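Next up: just one chain, as structure tokens, the form predicted on its own.
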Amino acid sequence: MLHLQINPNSGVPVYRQVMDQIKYYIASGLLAAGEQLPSIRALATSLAVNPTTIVKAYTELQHAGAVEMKQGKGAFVAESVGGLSEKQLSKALQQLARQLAVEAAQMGATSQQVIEAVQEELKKVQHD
């Protein structure tokens, strides 16, 4: 089960935020070649958001090579994907570490309370 969340106050495009949730999925493991994704329907309802937002960012992940989309079945991980490089997951990693650092200096937050948070939030979603 995927766990995407957005964050309408991050500055990203929503599709922009499923459409790096997705490839972190794909990326870590957590989602296989051939695995089907949510429809386009629940994902948009799960989610509150415009179906066209699942859309779009299901046909960029398409057109990036992460997704299979088959005609009246849905999306699918592309079978020949690959995971980010070292060099991608850093700088993706450092680009959400930013992130959450500012906005939980935002909030007055500590650096402990931030770590624990994150090693929580982790066992979560290694552990589903």
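Here, rigid core means the biggest group of C-alpha atoms that superpose within 1.5 Å across both forms. Quick caveat, the model's predicted, so the values are computed rather than measured. Residue numbers count along the first chain shown, from 1. What changes on going to the form predicted together with a further copy of the same chain:
- After superposing the rigid core, the Cα of residue 12 is displaced by less than 2 Å between these two forms.
Right, the form predicted on its own is done, so what does the form predicted together with a further copy of the same chain look like?
Shown below: the chain alone.
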């Protein structure tokens, strides 16, 4: 039934917590492409939040290309297409990587620590 863990007082918005966790489940393969997600209402009551909050999360995920919603039928994990050109991907990756690198440097982490952490997380998520 896809257990999500929400902290309403964490400062990060509920809809974003939902998004992030579903994204993670999709990336890690726990949610397969085409699989049906919990219905908006079901998830809303399960998390004790308003349905509109879930709508927001699902809608954003749809815009991000991770989810597909069909009226009357439900919400489903999108068939991953990856409509980014090699150039766009490279640029986006660079931006994400820089953010990580700068934050890590700020914290006093060594390069090795950073690389290891990234490899660890990639393992949980990638299927190359």
